[in-house]
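In structure tokens, one chain follows: the form predicted alone.
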Amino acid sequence: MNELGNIFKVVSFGESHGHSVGCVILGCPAGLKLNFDKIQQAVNRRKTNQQAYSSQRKESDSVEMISGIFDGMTSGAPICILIKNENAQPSDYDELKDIFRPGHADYSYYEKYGIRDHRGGGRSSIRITAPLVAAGEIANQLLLHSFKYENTTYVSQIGKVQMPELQNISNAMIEDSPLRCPHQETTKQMSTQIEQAKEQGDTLGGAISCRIKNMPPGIGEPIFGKLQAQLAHAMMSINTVKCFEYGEGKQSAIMNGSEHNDPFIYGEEKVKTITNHHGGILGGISTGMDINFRVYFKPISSIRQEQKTINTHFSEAKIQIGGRHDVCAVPRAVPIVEAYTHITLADLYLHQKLSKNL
């Protein structure tokens, strides 16, 4: 279960204060030239320590890949990415060895294993996903080269404050923001929002919200291979994402049949949809109109103010973390979604061209 894809295949291996993190990805075409400075730029875009409200942990993230690259295009062999842990600190972690922390992943490791890594928790970081991205942006190339794929991926929410909606939105609006949202008034109020947590030891959660453009219909399988299926397990595989929705989500329990419909037209020699409230996607399959879905995360469970817990021998203890952690790591996640969206996507893109030539 560290596999994500199925033609496209990703592997991750790696612990957050092991030697590295990396990854393998199976089943890439042979002949991809690849631009390393972009994939280079996308694991950058999901370091730490590049905010006051972030982790200050501090990593090169330096990409290797060491194997399945020949004169800069893909071989058609297996492809491994490697990036060092340079800036480890497990003594950090010294003082919770034996605590089970609330809100993290060490009680339910230590039940499923009968030990746990409690170096930052080891499997269970954050940090395991920065390989990923990098598989992730050699995905966003195979789609690029395919076809016009575009895929913007922004932060809509923090804690209270949500964006209003807006129909254009560039990623050059996304990147002028600290917080990777494309509102710059919504950016001030988060901003305010972020600084009262980290003043009071607390964290916060939010949402990002992708909108993927041009994806040709067909795309997704009918029954367990359904396109918002998959996209889903990969979201909800992303740490402390608690909930996936596409189209009109939650909304939709609130419509009608006849508000919720999309009226199919005929036009610019291509099927489409006056309205696009199935968010692109009908009977687990692209329609090719706009896939938009939004991803929430809960708050980062690693806060400072003291806390009530129990330990190892089950006697009960108090907890109160220090160390180098995120107060909102939402707009970090936006690069990880924008990765597993893109393995997705070009996974079920090579299994529907074994099935029918696009």
The other form holds:
Protein chains: 4
Amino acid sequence: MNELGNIFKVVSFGESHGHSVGCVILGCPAGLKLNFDKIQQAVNRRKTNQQAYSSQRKESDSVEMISGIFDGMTSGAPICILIKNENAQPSDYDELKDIFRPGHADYSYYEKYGIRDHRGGGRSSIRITAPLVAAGEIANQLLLHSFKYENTTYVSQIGKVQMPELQNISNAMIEDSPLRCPHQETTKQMSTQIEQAKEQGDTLGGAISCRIKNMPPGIGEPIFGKLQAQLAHAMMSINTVKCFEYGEGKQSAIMNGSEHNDPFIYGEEKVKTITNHHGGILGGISTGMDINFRVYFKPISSIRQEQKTINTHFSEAKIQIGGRHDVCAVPRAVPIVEAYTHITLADLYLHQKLSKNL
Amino acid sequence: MNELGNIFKVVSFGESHGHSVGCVILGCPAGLKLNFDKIQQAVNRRKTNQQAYSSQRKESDSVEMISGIFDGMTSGAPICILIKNENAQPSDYDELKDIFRPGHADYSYYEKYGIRDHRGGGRSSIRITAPLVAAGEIANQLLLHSFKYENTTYVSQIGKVQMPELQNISNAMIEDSPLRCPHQETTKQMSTQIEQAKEQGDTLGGAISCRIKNMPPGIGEPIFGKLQAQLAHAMMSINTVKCFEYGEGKQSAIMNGSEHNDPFIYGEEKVKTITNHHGGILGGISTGMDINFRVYFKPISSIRQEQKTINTHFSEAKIQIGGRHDVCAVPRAVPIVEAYTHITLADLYLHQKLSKNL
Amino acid sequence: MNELGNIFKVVSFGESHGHSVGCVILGCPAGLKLNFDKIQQAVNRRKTNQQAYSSQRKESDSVEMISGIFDGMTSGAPICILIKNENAQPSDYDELKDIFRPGHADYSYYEKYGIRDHRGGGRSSIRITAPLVAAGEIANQLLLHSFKYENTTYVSQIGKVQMPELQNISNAMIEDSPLRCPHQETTKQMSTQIEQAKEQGDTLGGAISCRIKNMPPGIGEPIFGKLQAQLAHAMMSINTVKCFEYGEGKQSAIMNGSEHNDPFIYGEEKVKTITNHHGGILGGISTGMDINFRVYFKPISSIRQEQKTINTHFSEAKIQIGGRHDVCAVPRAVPIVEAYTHITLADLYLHQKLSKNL
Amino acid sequence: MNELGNIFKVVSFGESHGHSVGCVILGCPAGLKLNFDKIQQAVNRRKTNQQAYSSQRKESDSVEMISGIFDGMTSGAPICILIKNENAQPSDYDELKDIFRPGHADYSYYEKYGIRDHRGGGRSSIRITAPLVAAGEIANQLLLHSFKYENTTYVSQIGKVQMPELQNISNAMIEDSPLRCPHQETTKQMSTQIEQAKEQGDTLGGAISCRIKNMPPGIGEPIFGKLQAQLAHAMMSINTVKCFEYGEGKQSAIMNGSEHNDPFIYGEEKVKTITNHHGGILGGISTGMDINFRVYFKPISSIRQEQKTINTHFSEAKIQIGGRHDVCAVPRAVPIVEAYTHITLADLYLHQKLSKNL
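Having seen the form predicted alone, could you now give me the structure of the form predicted together with a further copy of the same chain?
Zooming out: every chain and molecule, the one shown earlier first.
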């Protein structure tokens, strides 16, 4: 339950305000030459304090890979990744010790375990994804080594502002935007909206879109190992995600079969479909067409406005959350969506090596 | 990958036109008195030929439980469930042998395995869910034995027709509708729409909603074992499902935090929230409030209209699917959504027995 | 816990006197052409009533493969194997209903589950291995397809009679012996001893030896996936096995390092060791030298002599077991040891495909 | 494959001469008050340099628990344990870089992964068990919290010197002996033998015995989850172990059924057997009688005598191992055998909570 993947498997550990957050990667094949700079860069992209509307906690998020590497390559042994918590200020959270914050996991964790680590959300903090982003970058390098894997993941909605459909999106366009939205005009509108919410002490949700190019056909497993099921599992594991859809998604419910079916054709020495309503996956298995999916986030729960709630003695209480928090977490979630996608695809890619070719 | 659940785990096997479809349940505790009639009834609800707009394949779908039962109770041993394929007509599918049907898993399975069982979709057929529905009913009986579990699952949309929000929905209301929609007026509109699609040789998608009452708080596991992640995994494993959302779902992306946060209160000797935007789950763990989620289905791919596609030699081909197929599969998917929900919850319910209470 | 293997995984189900015994094989690659006659033959070798000193239960043990096969080949889908219980005579066991038989699992199952299927041992019967032997033969065919796999498994001890060391042992020699001992003189002594035990209403234990030739180096996983650990797990899962050893085994404890170390040499275009005290495995991974191990069985518990024990009301009771039982189960265990070895090696062989060769 | 256990599961990582060795414990219930001193003491018992005949590597082996602990209790989150490698001298191993040491995992790892971490055995070093011993002590504390668990594990043989059978063995008697043998006279003989081997630059094997008292009946799972199968798996995972036996073990093969069967009786308000040839386990499940098993170790492979072998270019080579190595590793393996036993039993104990008691 703290694990993502089956063959390429990542085991998560650590808490927001403990010693470290970390993970162990099992099942990464030996002999993969790693680009360590890119691993650190991936993690840096997730960091707080990247821009005005982000949380103020300052962490260097320096990635330590303490096992499984030899001569710059994966050795086949488990890869343990550690990121120390340097700027942990558990005392910031003392006033939260006895209160159940609305929208947070405080109450449900309390019911689950009987005890609760109140310091910055403990295990339920999004900070635990930092080492998973590093693991995702290793999965990315494995995929890049194996085929012409192309993944573009970007913010397509913040609050009520949605990006128009764009045909060609590059990672450069995404990085050009402080909000990781590859459309300049939309970025401006999103920024304005974030400023407004900030003034009101309020927070915003949004959406992230992901497109994968050059996926070989045949990746994904039938029944409960379907590519979309594994992706949905991974994405719905991200805090505050409330909806996952792929291909035409929710919209497909109002389409007719004659509209939605994508005819197969053969051209450029491969099988393709003329349209791509199916989103690159049929029967849970990749078709070779672009995979695309979208993930929707609720607004984050730590608002600055005073809220009513109850404390651990079940008495009424008021809470005004200070601390250091984002107005909108969606841009920072881009590297997380990417990382979980890389891990899911690397895992299913390795599975496929065992499906035939005796 | 053919398995659902971890402790209460169901292993699926069988093909649409082989000897049988079946499954094995592992991890069901001993001593559960089973109601076998209800198991057969659950499976019957999924059967074809229930109404005019359903497929014409006639199967008795008689459930055989060939292990794991002693004196009418679960014995703690694996429970193997078999449902024979009696009306399999593999020759119906001879003309499909060399063709890749649009929207179907024909091509992706072929790429995956190098070979393909073309007979009625083989392993990718929705028929493989029949024994899983039986397994789901056993999970249901386990949950009902454990607490006042209430699950209402119903069709809330077919094509463009959507049901209005209803406060109180009973399983009787759902069963009263031939389309499993608890709103009479909507049912009529849906029926009209299905008739139209049928005339056009076309097919329809739709949506299923699920509400769970009386869920104890504390169920679900952190990180990758989140209740919504496990539910999404299960639901996205159902053929033709393209979207999963819970709580406010996709809509939550345009809400502010101050709107979306549900204040905790204490009343009637338990912790509740005033509103329930969160959909009964916080931090991946149940809060005790009603759980609700929705699942969206694309229109099924077997349309009667002639379609262009290619054959296994990659040459252009035309296809007109005869055989026995539904216009809209959504009503028949209700017992599948239920069953997968029961299994997921039973599994997580058993997990919770090990979280504390040393 | 009802599963053997990780990638090539076999899930067991069924009871001795229920409808069937069976299993499901997950993870067998697609495209393996199966020899079905050999599968049935493997199962037949395990059957009762093969010779005077075997149990009298008559079963045809006809293997049905009800899924996962298409055109005589594995399709990549789960393979369900069923063997019906035709000669089940549950009433034979009525008098055992309320008694805890010495040496049997009656009492420990009762404590575990609160209920007990007393009919022929239910789930604890050795009969549940019949379909696993079929699964093992599929694993065998997978290994034979992949390399020049040679496995000779034979009875090397019955009671106090031990076979001398033999250099060359063929499967023909093993099958020539009614006791599956490749040494004629020893077979005679073993037979005499079995006759004596039979006259006394007593039972005998013994040992089985297994040698594997042509194993490629590199098979087995470090730490808890060691080849010897997986083999030991599989072998100790066989009813009545009390000891597992490989290489020099127990004897190695009294050897010096200078005696036990096997020097590496290079010859015939491969790395070898001059001696093979290590038994073909170093660090949990195959070296390419012959793998050899031995498994020791206690005498079976169903003796014909009257025994004292207690009943389920904890009162003293006497028991005289009638029914149809072996004097010595070791010869019949040969196909089981083989099958579990095949499954373990096929699983680890597939694992190795993912260790390197990115 | 780097994991031990299913519910209470320990994931191992780290190499002998890397940054750290460590592990992550998953599935430990929340609310267990930990005694940290005892955890450090357990690890200290495994350390080198405890006595003249041990390796000279000096490590403080200071246990860091960097997650999963809150207020001195387990929080239900994964517990990551780190032990830094402080005295790693990778250069000690430079001369081994291109050589395949006899009896070591050098060659088989090389074949498996294509690359090899030669520094002190890398992943195949026994040093990776240090954090697992800490994990074992947590499992021990879980068991001690749950029932009157008593585990005595001791050296019963070194080389040719075997300890006589003793009825009553306490942990104090074991700790009194520098060799962890609870029999003074035997300890002396063992010491003499070790001194002789040391003079000859040779090494010794031996055996460890384990007895468990007060085990509740019903622990262990049928078929492939048998208590003895899980114990054998764990024990055969320890480097240099060549044989596992329980109850009468290898000896049982020469006993008659009438001799070996243990009659059940009822006394002192519980079910017992008069004798205990079965070793506390029937049908893979504990009976409540004492569990006992024995594990046999080959002599360690790093001898000081010059040895012939080949190098990585497959040319003949001579090797004389310097470095810092034990003459006999068996006394230091006692805490490892203990730890793996604790983990296996804690895991199966938690499983049993789900077998009945709906």
